[in-house]
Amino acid sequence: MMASFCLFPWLYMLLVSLNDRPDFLGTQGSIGLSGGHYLAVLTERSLHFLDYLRNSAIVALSSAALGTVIAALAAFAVTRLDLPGKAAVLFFVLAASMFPQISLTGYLFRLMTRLGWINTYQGLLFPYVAWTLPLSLWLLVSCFSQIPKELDKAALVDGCTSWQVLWRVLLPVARPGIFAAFLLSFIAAFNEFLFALMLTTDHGARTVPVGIALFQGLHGEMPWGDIMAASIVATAPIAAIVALFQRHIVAGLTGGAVKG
């Protein structure tokens, strides 16, 4: 019941994309099922929907790929380094990123624009790293937290640097945690629109989001079933990564959570 209810919508935008009327329900319409909307928005150029994808799967793997890295390293310090306020940094970061992104839109926009960097990839890639950045640190400082410090020491006994205890003992017990925020990571950033909207102009770095939404105003109308055909289009890799991956992703939001 609950899998039928959450796959309703999703299967309402596939019979519409493959439908040429969008009011095939009404009492005079007819169920006509044809691939016409996927093959426009895969081959007409005036969509630029591969573009868009293309500006999606970039920005989202480097700022995921950034921001995992990132979140790691200053886990790592958290969790094994004594330093002082420790807890308060943790906290801030989980303060920050309370704030609603259209508090920060104004201010952000002004620094991209002296930057040069609207309708650019490391307009979007700053702002997405920040984003994720909280969620990928706290997973992983609980991943982290949960590996017995006894290893470092025997690693440390060995003549390893705390580098190589990082990059040879924390790092490949610690893959779950890992893998479980990089995708979280890509999957955040895959689908935000805020930002995106804000910081691109054209198809040059816009989002797959953004250019989806905009695709009434490149027509005039509201093309539904190339709206739905793209949503599909978009929504199929990132349903496919959670459906493949899905113990992966359990197993590192819980790891933390149990100790064992």
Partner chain sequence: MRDRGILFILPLLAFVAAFIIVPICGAFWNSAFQDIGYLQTRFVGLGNYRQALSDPAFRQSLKFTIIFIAVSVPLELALGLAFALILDLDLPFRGALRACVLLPWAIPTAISARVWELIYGYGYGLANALWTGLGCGGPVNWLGTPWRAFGSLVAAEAWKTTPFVTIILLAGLSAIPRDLYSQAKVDRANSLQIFWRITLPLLRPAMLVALLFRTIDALRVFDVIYVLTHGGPGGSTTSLSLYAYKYFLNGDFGYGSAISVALFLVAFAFSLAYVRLAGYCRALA
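Please show me the structure of the same protein in the form predicted in complex with its partner chain, now that we have looked at it in the form predicted alone.
Nothing else is written out below except the one chain.
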């Protein structure tokens, strides 16, 4: 029952996307399976669905990669190096992760307009990196602090620089945590809506969630079959990630959250 509660909207999405008429529930017995909607969203250039998908993939992958690297460096500094005001930094970064996005968008919109970055990848990339950093930092700090300090002390005695300690000692051991941070940042960036809505104008940089939210029929009628087919194609990779890496995701979501 729990599984069906969680899955039924997605199954409904699948059903509608495969049906040649979205109103099959209203009109008795005219269920015809077809892949026409998939063909439409994948080949019809004017729908720009593939553009949205490409934009999302580029922005989400690069911001997750960049964000994870930056967070790993920072987590190393917080857990291993001498840093004045560590507690204050953690405090403010964690608090920053809970700021409402709307209070950033007004300023960001004007900033990106001034830089000429509206509707560009970098215009989304930089805010996304900043937006996902607090979560990754918090995750990686709790991951690094579980690794025994004796490991890097031994490496330091052997003459490693702190850079080598991070690269050769910590990163290999912390790989699951780093992967979890990457996955969570990727999902967060892929799902992000408000920044993408404000900072993009068309298929040049618009991401999938905004593309699907603004998807309209050309002739007034809502093309539900196409919308649902597009939704299936867009969420299939996410569903695959969840199925394959649920352990990492759960560990990431709860990393430290309940320890306090």
